[in-house]
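Next up: a single chain in structure tokens, the form predicted on its own.
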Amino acid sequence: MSVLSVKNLTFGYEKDKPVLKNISFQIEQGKYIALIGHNGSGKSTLAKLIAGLLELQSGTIEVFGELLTDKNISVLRQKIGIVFQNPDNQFIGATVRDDIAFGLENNCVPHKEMDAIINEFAEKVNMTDFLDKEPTRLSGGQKQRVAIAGVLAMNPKIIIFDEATAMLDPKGKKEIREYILKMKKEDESLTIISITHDIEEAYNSDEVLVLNNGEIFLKGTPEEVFKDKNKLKEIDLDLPFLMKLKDKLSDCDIDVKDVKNLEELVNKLCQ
């Protein structure tokens, strides 16, 4: 089932200077999609259009078969959650508990039901012990986990991560990568769209869309996209570390083409 269909989408902030140029693609329910490309390629603009944060200019967006319009945008937006790049810009409450509760209050969830929902999603992101802490005292990775909990509490069908790891240190990036995979495993119906510069994250997705100068440059499974080294080199995109390592090992007649992560690789080499 297609949860998102984008057709002939063109958008620009200035007249005659399109940021997106006639983009079309579909996303199936339960898929984890990585959207990659350099700054200025149109990734974040596309995310904001899908989430209804920018007004369409040309083309169409369908969410669960419904055409996104001014009349139904508030209803369809409830099915989409978005986690932004800077977690500090997303905090509203004085404590982690207050922040997760914010969206629930806006949706008029009864107060007697809130505590159970807050506790459930704080536990999902391993932040139960921090519920009464001030968000400003958290690490970057912890802040993003709180932001994710707040989004999940709203029960969206699609979650967009808009450069959600860009401002994090390597430990924070790893935490969020691992949590995205955990979310996907726990709820197979949840559709995840991650706009990212993190090639390692993209390698773990179900499908990769590569944007360049406002157009879809490549799309397919990570294996299909990243095997096209020459095309990626044209736009100065690198290969995932694991893929480069596998290529080097292949040159040494060590067959690891089916290995998906470093742990599997270590196990294979130790056999």
Given for the second form:
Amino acid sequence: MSVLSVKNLTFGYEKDKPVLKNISFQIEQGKYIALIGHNGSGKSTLAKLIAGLLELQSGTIEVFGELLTDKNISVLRQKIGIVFQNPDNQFIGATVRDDIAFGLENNCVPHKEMDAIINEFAEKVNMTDFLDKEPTRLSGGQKQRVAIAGVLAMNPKIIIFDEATAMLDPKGKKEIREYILKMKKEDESLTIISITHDIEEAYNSDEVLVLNNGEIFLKGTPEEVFKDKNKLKEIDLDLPFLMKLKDKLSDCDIDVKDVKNLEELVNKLCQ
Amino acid sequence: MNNISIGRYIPYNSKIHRLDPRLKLFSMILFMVMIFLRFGGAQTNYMDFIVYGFIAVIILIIMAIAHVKLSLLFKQLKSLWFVVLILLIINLLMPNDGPYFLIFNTLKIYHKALYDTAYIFIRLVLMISLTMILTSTTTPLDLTYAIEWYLTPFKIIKVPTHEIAMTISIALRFIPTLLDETDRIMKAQASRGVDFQNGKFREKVKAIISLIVPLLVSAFQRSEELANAMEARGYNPGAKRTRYRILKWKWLDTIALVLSLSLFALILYVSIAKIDIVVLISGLLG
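Now show me the form predicted in complex with its partner chain, since the one above was the form predicted on its own.
Entire complex below, previous chain first.
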């Protein structure tokens, strides 16, 4: 079932300068989608349009078969969660507790149920010990974990990560990636759209969408997309480490064509 | 940048900390009114000081219960000596009459000038200690809720009380973030050769502008991202929403309310009836 379908979407912040040009695609439920592309290729704009933060100019967006309009935007928004890049600028509450509660308050969750929900989702992202801490006392990774808990608590069906790990240190990046994979495992029906510059992450996703200059440049499974290395080089996108390694090995006449991941490659080479 | 101790919340689990913020705000206003009353007859001025001493003792007791350290108060008062000096100079220059003593046989120092300075100084100290107790025992967020509660009646005349409270709480939330940012920009500009400490007035203004412009730009960027984050999480200022933090009135609050109201009534009576304790006591004795 397609949870999100975008048709002929064109959008520009200024007239005659479209950021997105006639984009159409569909996303199936339960998929992990990686949206990659250079800065200014329109990735974040696309995310904001899907989340209903920008007004549509032309084209349509359907969420769970329902057309996104001004009227149903607040209803459909409950199905879409978005985690932004800057950990500081999406921390709304005075403490971790208040921040997770913010979305619940907006969704009119009764006061009595809030504490249980807050504790449940704080535990999911391992922030139980920090519930009463202010944002200044948290690291970037911890703040992003709170942001994830805040989004998860609202029970969305689609979660967009808009470069959610870009401002974190390697440890924080790894942590957040693990939490994303964990919640994907816990709820198979959850659809994740991850906007990223991380080619490795894209390589491990279910489907890759490459945006370039506001147009869909490539689309398909990671194998399909990264197979086309000349086309990727055309827009200066890097290849995943495994792909590069396989290329180099092929050049040396070592047959590693069927290898799917790094582990298999190591095994094969050790034979 | 980090030594801003005025109005900072000090976490502790004292009885005063646990009181309802609405009560604390109300009591503080009562105390403020008490401080601004005048006591005793027109000729005698010691009654003011006796009552202030009495209020000071009560404030000290509250501070002890709240575990607010006296040293913190002194730290804040340190920045006050300049104000006292100016007050003293102004009072000395004011034309006065009554008893005086002479310095160097020429300079007249009126008793009243010294008295007025002490009078204003004591009032200032009392008010500062009161606000310090309030802010160090109440989280800014709780204070915001209290303010919102007091503003509720104004909803009838379409005052957006909830929006005001939300704005205040977000402003409070971003103060430390923006201070960090200020620090970062100052360092960045200093590394590019901007001197914030030395130089003529014009150069200093220029240096400050090089701080303020990037700070403002980044604050606007932040506010846009924050607005997006709030909207994405379903915030709609006009719509109905439930509340996570609910202020609860407890029996301790009622006791505190009765205590502060009776204190207020007592002080008000002393002020209006122009009671003079010295006269009263000597009357009782004789």
